[in-house]
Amino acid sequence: MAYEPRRGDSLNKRLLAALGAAAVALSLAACSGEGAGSGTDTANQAPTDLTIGVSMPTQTSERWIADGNSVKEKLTAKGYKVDLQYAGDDIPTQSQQVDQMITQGADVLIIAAIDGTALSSQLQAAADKKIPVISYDRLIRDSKNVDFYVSFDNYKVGVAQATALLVGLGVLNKDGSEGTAKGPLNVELFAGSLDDNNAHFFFDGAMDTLKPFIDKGTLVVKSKQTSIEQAATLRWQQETAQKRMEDLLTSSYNDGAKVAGVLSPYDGLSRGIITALQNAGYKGKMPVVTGQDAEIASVKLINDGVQSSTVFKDTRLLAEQAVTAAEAFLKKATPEANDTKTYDNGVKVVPSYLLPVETVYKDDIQKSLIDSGYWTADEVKAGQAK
């Protein structure tokens, strides 16, 4: 654990556990040889002596669970030694997980970072030992030190967001053809964390969706509430979510109108969303509750019909595409991009590979997420992974 001074400590006590820390940093460095970091050729390394650090931002989210396992099996498959961390949402534990990854020699780091800017100084020092970053899922933004990204195209998993509300309510038809609703429908808006970029590409892709039937009267946001700002969720916490749906129905629905459909970018803000719903009253014929990730909790309510849909990201292709990464690197070699232009961090341009979505509403199940294992039957009955 890394020192942290106390109120009333003495100078000397402080001195003397700061040269204590940078004596066992530099003693672990150096022990660690084997990295990027001392000059290696990976290229002609065999996987066994080659270790990769995969930084995960939380075990609180089914999601993230799965990604790391799956980036984990893929790779000690191939013979990798690999770092798992979780961070428990907590960033300055990411920070110190990855300062750790370094020191100890890691090869390649894949990092989905809690927050998108807090991690510069730990590229730094991994770019000053030539260590590659991948950056997973969320873009890490404002370093140069990034050196690819693996995600969605995030900018259309809010327009199959924003598209499966407007189909929940009947004003498009799956085909994107016109549907029989003609409003005005009363909707609220819910947006991720605002230290992850993914949540403002998310916001964009759907708000251009939605904005035309805004504009005319079709789809009406009661609370007014329509910016980012104002719809975000800090740290994707559903309780969070939950109290704002609460405060949202208490502030802009005790005139006796009522809630039509909410634009929910994660699933576990949509189970927020739905238990202050059912708190207030909405029983039978729920209002259009859309979804992201296709956790097993939230697939059981889908296939229950208590929420609408979800946007499922096979995480086992995502894994599968920073394991391509890592091994091009590895190789001293570039990794195959698909987009060089859409994500600018701030510093420079991330070259990205970008997978598709899928968006699954009941009668997707079976054939999206059951017959291509990554639920089961018993799992989507029961809403546990087993």
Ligand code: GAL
Second form
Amino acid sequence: MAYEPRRGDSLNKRLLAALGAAAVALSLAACSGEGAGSGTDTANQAPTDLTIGVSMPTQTSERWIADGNSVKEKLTAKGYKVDLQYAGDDIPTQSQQVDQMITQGADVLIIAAIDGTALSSQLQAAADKKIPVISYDRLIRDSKNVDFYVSFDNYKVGVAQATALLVGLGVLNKDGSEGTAKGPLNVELFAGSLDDNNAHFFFDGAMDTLKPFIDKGTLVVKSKQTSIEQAATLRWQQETAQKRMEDLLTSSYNDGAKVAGVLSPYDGLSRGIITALQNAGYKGKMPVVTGQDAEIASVKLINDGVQSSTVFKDTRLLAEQAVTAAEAFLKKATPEANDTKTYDNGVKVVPSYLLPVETVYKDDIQKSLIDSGYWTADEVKAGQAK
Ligand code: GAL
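Any chance you could show the form predicted in complex with beta-D-galactopyranose after that form predicted on its own?
Zooming out: every chain and molecule, the one shown earlier first.
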């Protein structure tokens, strides 16, 4: 690819470009990678000479838009160049975007993968050019070339969702003590996309928490669909969750039985589930539906008493961690991990920085989401981000 001088390119890069026609330059490019790449001495380069590639899965979910914006803003404020791309939940598009970031000289990659197993060859290309790779929120699997992982405590997210289901049903009180509801209560279970490593952590955490209550008959999964494969929702699609909930209502609740609660691992799915329930005639006091991500449309539903809870993961803090890790790599240092045991990606345990999570019920919206500046009161009222 022809070199086009860009503002902020290092003197080295400009000199190299001047030699560009010569074979010697070609061979240099072959050893150290085209563009800056982390094969170069990034520790001594100004942020304006460095590019961070940020690959996000989709813009159909507002959380990833917030993540992308936060990462970009924080990096730009420090002077870095940012190449932010969304892949429209299409695996080949994400592979191509990451390939392009590498050939265009990214110095660090921050990637939230669509399919955690689909980026091995891109990551090998990055490793060949010594470009560090940070896995963002979703662990990239089956590759030794994942250098760091920033996420939340995903097992605890599942525990929090199951606990919120039990609290919503009155089986437990918020303080963890036994509630007044004794059951049997009909519940249905939803999981995320099987190609997303997180989906397994969420479901494991939830099932470890719910199983004792299922075993003693307090909770009844009337459809008997209790495995993650049965509960899974490909690509976390709202419509897919709505369709499955409709099918469950038709197949298992046509005898007049009522759904008391639904375990949902993500707000988008929760909205699909709620639509299916409402279309089937549920109104007023709705079944207890959980969630995750504090998406604004769902925060409104919680505020209106339609959805029961969500698990809030502050994407601003996650973005901050990703930026901290990226800067550490650029300075040729090792980013600080707070977990070096949990996230085995099938080839190695990836050093991780995990952030805490928080359950939000209606009563918590003011303190957790509005006072913290995550959403404004107006946004909550409207159910839309400004
Ligand atoms: C997961 C993520 C969740 C949710 C979901 C759907 O990987 O951890 O917070 O956003 O994807 O986008």
